[in-house]
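In the block that follows, a single chain appears as structure tokens, in the form predicted alone.
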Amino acid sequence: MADDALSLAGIDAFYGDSHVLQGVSLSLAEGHVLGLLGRNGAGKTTCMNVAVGLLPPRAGRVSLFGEKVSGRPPEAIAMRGLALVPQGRRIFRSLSVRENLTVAARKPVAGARHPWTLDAVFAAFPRLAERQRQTAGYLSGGEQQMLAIGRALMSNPRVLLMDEPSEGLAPQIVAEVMSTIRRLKEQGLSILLVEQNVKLVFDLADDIVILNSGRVVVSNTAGELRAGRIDLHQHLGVF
């Protein structure tokens, strides 16, 4: 739909011969937070994958703002607005945290409401700017996280990804992260939120999928799922 910032319709995906994704569709709407939930191995960094342009999916189609991206190379979908917060961080740990950052900079689109500049990312994340100089990789857990997020948005996405946000964080810088991917929310940026804390992902999200075996077996607003209609326990092991 023309209102969807992100969608994947119909896709198959593979590494090698294990068919990975069958017939995978979501979409995220402009502004919105989808939340893509799932046991370990569901598929759900597979999603991301295909989405950014690392896996090209055998069949179905990648859309952007309603422009077809499937099938372009990973640098050219990222310049039509698209930027990953991986799992597991990928930081470049030989380099400062200015370096980082700024490898990752390209101009906003124009008009764009909340351009995000070096000045903008410290002061998003106040310990970036004080440990800016600091080699990357001799930053903490939840610093590190931070420098991944402010470098994906230093490439003035209109759609961001984030693959486990949380992952292996303590409580407090938790909720730090979580308190930053609601005011991008609040800024308008369209985000796919890829989590293994459930909670996290209802606090946050408008929409929810959950892959199951590769393939979708829920697809509703966090609301309707809120409400209780559907067993949770059964998709993803939780109450």
Given for the second form:
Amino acid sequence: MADDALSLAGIDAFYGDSHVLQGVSLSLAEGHVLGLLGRNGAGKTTCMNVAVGLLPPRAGRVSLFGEKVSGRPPEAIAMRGLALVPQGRRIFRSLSVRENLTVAARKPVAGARHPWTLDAVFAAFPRLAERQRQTAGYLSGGEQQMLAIGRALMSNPRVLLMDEPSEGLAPQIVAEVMSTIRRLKEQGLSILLVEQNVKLVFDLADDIVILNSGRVVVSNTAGELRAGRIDLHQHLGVF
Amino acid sequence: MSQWLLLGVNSVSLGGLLFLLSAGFSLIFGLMRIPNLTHGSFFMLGAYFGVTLLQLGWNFWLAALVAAVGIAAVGGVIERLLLRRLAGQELAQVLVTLGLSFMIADLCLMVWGGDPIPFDAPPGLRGALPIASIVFPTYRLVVVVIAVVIAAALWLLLERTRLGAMIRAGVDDEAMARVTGIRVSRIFTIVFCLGAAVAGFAGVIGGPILSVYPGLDGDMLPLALIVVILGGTGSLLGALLGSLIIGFLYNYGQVLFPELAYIILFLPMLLILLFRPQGLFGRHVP
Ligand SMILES: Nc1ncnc2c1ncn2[C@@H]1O[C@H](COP(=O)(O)OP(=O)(O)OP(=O)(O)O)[C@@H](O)[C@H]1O
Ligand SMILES: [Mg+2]
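Having seen the form predicted alone, can you show the form predicted together with the partner chain?
The next block holds the full complex; its first chain is the one shown before.
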């Protein structure tokens, strides 16, 4: 069996003394979208931080296509093909739109089907092309989200992590972001999608993992969960 | 009349030297949050390296360039071996860099002795240049041109290159820059070495004006601090204008109110700290 695109195995992670992730295991199959759900404070962003190398786990292992990456610094993990669209977007505010993209540019790995370049990102997000000389901090929320996605794509990742990409956006922009994710999936990118919006996740995801207080409480295919044999409300609160 | 004009030229050329000194200090503080109190030592050490090469018969400009490279190496070692371990601890950085500056001063005293070592401007630039019935000291004009060229080069590097954008990205959000694959640590070392190199270079080209002597470091460091506080940290334009202001205050102050020289230098700094702590041109992030 082929290696998973990304896997977290038995991850224990701490902020200071607080034990935020307790034995978390999840795997993202190549070409799939894995939806990661959970209440506020469940540990979703912490999983992202562990995967990208910002928060080294105290126990457990993160692997990218079978290669262990935990313990490596973030820039080394990025070079191996992991990219993040972070919660809150975190674009480089004082840089121009164009600079936000060019600083992230990396050569695609050999044989990449859809190499991302500045032109490709501008074609995918025409509004970024129009605003390319503008200081990124002055963009609207939706435009900043497009820029955060474009920046992640510029590194030609093999695995894309997206942390609440719909947060704080108008419905029309959310729809646009979702169709972008769908398109990326069709191009074969493996995506780990964190969302509060359960409906969006069920529309897109092949597999679902639910976290509760730093533990995995549900891990299944989206199809099984749609069939409704598990009480999502119990794990996610009111939706 | 011509005396005042001459004082103006001296002010601008001192401003140029101060810019070369404080640009690096300002970038290192503005970008890396390191208050590098060895910056005056880089200036002095550069001058000593330069004068030694001149005594060996080297060409002046080559000596200045090689001294700059030497100081970049010294800066790189200090940044990698010491400051890197103290990231985020500003008080420790102040103490370590201050301690280092005393150690460097001692070493210089041991190697180069206690007497000032004067050195000459490159041949051909020693005389004076008559422009419209006023004679200007040629070398000082050349220093001004060099400072302007280096200021423009630094600005282009920071604002118009991918490396410059990476530096600014690292300042905006260091964690996110690393996640994006930018080697922030290596880039900050480059900034530190570059700042050190420009200060060392300034020490050599300032030599024909200031000479080099024990205590040159301590004379220059406070001027760099005032410049940076006036102009705002992390801003090249701020460093440039702050340097010019201090260049003028220093020269005219010494002629007009010799007994108040320090008040004239430090008073603007106090006012800025009180009323506009980010400096005249502090970095603005939307
Ligand atoms: N930098 C930090 N230092 C200390 N504790 C933190 C830090 N970041 C998060 N936490 C805590 O860790 C827990 C998990 O946080 P995390 O950000 O991973 O949750 P999340 O599932 O992403 O929540 P949200 O949906 O609100 O984004 C929370 O209890 C949070 O308070
Ligand atoms: Mg979160």
